[in-house]
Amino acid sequence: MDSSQLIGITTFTYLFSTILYAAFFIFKSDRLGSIATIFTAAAFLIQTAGIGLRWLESYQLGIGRAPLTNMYESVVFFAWTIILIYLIIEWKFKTKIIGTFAVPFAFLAMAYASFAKGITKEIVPLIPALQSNWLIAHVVTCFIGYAAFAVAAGLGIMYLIKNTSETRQSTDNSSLLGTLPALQVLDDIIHKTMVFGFLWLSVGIITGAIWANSAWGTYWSWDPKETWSLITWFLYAITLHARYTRGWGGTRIAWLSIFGFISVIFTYYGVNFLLSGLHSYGSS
């Protein structure tokens, strides 16, 4: 069994987990929630093995590189970090219902990596610009930040659904939406997740600048991806600043978590395909 097969199994297992979490949300069955978490954790372990095996395969081919350097590998790693952060949040806050809104992001990422046309799954040698010791540090830190923002966006959607229901005075403990955490709890988790992601994104931008200097002789060249990374960073910086100085919370933070993640997606995916620049290799 090779890495592609393990990653394929992961895709369908995340799909099954997504269905289980949806069933848990609808039927309010603790048993279904526990089964969903078990399948999610199992898929995470299989994916971890797949990533590790792909790394080993690169050495067997005489290439020897981390599996993080093209669109296929980065999307797989993105899904892996989403699940990692979600499982930590579930363990810390003892709230399985968040999986209903977080795990689908990982499944969609894996489905794109597995089935989208034009994405190569072959292990190819690194281009000179990627042959740097800063590669792993930059990619890992950025994607931990991206994954945290994905989970925050899922939480933001939860908040808006819960808030709309309570505004209409249609939520009680026996209703479908009554199973969602309290608004104050969601607001707190959104904030903490965004802070976590912001810190990692900041480190990612710094390590990227150091990497750029070693590869191209300049820390910052206003490449499209660098520019959009900065835009995304400022969007979250302004959001967190407004929360600390003006007390922003609730629906404002929920909407900003969603808009922020849209900016993340464009920074990560849209720039590669719509704008040419030094990071265009990421589309291959």
Second form
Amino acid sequence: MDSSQLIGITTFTYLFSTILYAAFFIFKSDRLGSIATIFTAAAFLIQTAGIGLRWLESYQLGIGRAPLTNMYESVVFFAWTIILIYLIIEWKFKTKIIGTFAVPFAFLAMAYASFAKGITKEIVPLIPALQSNWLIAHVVTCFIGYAAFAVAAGLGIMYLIKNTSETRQSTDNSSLLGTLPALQVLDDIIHKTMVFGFLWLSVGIITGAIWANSAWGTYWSWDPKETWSLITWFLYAITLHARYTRGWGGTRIAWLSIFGFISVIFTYYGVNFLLSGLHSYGSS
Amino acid sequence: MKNKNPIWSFFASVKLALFTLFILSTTSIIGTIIPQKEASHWYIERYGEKMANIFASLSFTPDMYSSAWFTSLLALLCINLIVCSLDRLPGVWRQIKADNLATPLARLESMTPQYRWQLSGQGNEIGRLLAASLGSIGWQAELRDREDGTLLFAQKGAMTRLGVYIVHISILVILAGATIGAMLGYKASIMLPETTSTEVAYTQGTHTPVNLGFEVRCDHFNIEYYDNGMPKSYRSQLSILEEGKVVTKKAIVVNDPLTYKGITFYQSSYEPFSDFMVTVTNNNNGLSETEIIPYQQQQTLPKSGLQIGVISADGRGQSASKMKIWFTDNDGEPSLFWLDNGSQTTVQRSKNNYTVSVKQMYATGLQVAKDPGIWLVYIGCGLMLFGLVIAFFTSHQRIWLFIQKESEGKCSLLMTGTANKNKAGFAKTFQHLTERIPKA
Ligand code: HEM
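I've shown you the form predicted alone. Could you give me the structure of the form predicted in complex with its partner chain?
Below is the whole assembly, all chains and molecules, this chain first.
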């Protein structure tokens, strides 16, 4: 059993988790919900083992480096973080239904990592520019931020669906959407998740700047990837201010959580494939 | 409240902040789509003369992010931050320093959450008892006997109200550091052949020479490879010289530069030469000679008269990993052998025995940066994270306990409180307190 097999298994287990959460959402059976949670937690453990094993394997290959340095590894870590954040939210807010909207992101990320063309799963050694602890800190913190924004966007979609259905018909608790958490609760979780993501994105941008400074002597060079991460950061800063000082909430914040995540995706993938710059290592 | 000047109000408004942040984020996109810092003919080739001119006149090229309009937007953000902070800070400070023991009863009665109960005893005795009990669970309370009763007050985290301002100031600190760096610092580069030294670097872009004020010498450069052929490290052994004397030495690699007198040298590139450094030592008499010789040319070492040449080389691209050496001491047939780059071998000749080593010559490419603003930038980053944690995860919590005489030997108590953030969390804390406070 090697790490890529373990990680490959995770792709399918997250698909299955997605189906379980969807079934739970539709049939509202508490047993299904518990099964979904247990299953997701197990898949998460398998993935953790996979990532750990990959780390070990890199030492066996004499390369010895954290598994966080190319597109494949970062996407796998991204999925891992989404599930971690989701499980924490489920545990803290005691609501399983959110899984229906958060777990698919992890599945999509894993499917992308496993099946997309041009993504190498090989453990390759690090070129000199990438041999830095700041780089590891940079990748970890950015991806915690990104994963939180993914969860916030999932919750944003949930909010919008529930909100439309509530304005169309009188709330009927026995309906499908009746099982979703109350709008205020959702609004609160979206806000908290975004705040969490914003903090980590800030740390991510700062550690990235420190890394760039130790490698090239410039902490900020307006490279497209840096610029897009700043754009994303501005977008979430706007969202926080709009909420905090202008009292925005509900639908508008839900939309902003989705726009923000689109910007995250663009920072993450779009820049590598559509624009050019220092961070092009991610495209291999 | 005094009447606000409309210009002041304009610059103090959060609406302006939202507007500026929005414009900054949308216009930033332009420079990620149109490549920056290319030569003007590059833009003409890529976009045609007409578009290239339009881009240039709008300052989209060659360097949008340092154009007048973009820096003005950043300046507007700064003015907005400064005015907004000056506008609000006095009020925040009044809240931090407020005399909370003077809060009128009517206000206390209008607050939520609330908890009421009754106790027998004298007002100020009960007050002292409750103050001690609050103190024992971490809420240091003050007490005042007023005309209408006795008021107890305890608070936590008053200073956390400043968290947001720390975040805002940190942005100013970072931008100040960046400005200092841009005005007083420079970015330059040097291509420094091994064994040579220089005092001059050339700035990026305009290639203006800058004097370093000391000499930097590359003693040695080497590349290590992984087994699969990927480069593992680029390493330059650098020496700093003042008035011809070595004052410091360091082997730099990518991600680990050398800083001397505020100037930092980064490993950034290299250039292989078709020259080789050979060292030949006669093991019988210990005489050693080092010479730099060109490729495929026979050379006579001046002192010993030994002859040596690199007749072929093998490696990747311009970098040789092993060389075929031709060597003779004019006593018998010349020796021919392969030698790995940077290694040495012993050559047995009819009379003497020699140690020969060879190494390809390189120039190391150094990035040279002087940035006197970097510390401000880093301090600003630290402040920002500190401020964010305070702004997001802490709050100013206040508890009041009002004791009013009901009848002789009996008092009614009102406990209330507020928090400026995380009201749900505070409600729990409050609930907790009501459970632990003496009720009889
Ligand atoms: C990129 C720039 C900025 C960042 C990162 C930033 C960050 C923050 C943060 C983290 C908060 C706390 C929000 C919360 O607790 O949920 C905040 C609040 C606030 N910000 Fe900013 N800010 C920025 C620019 C500005 C500007 C330009 C203004 C100018 C008016 C401004 C005005 C305010 C105000 C008034 C508050 C609310 C303060 C309070 O009443 O407690 N911000 N900001």
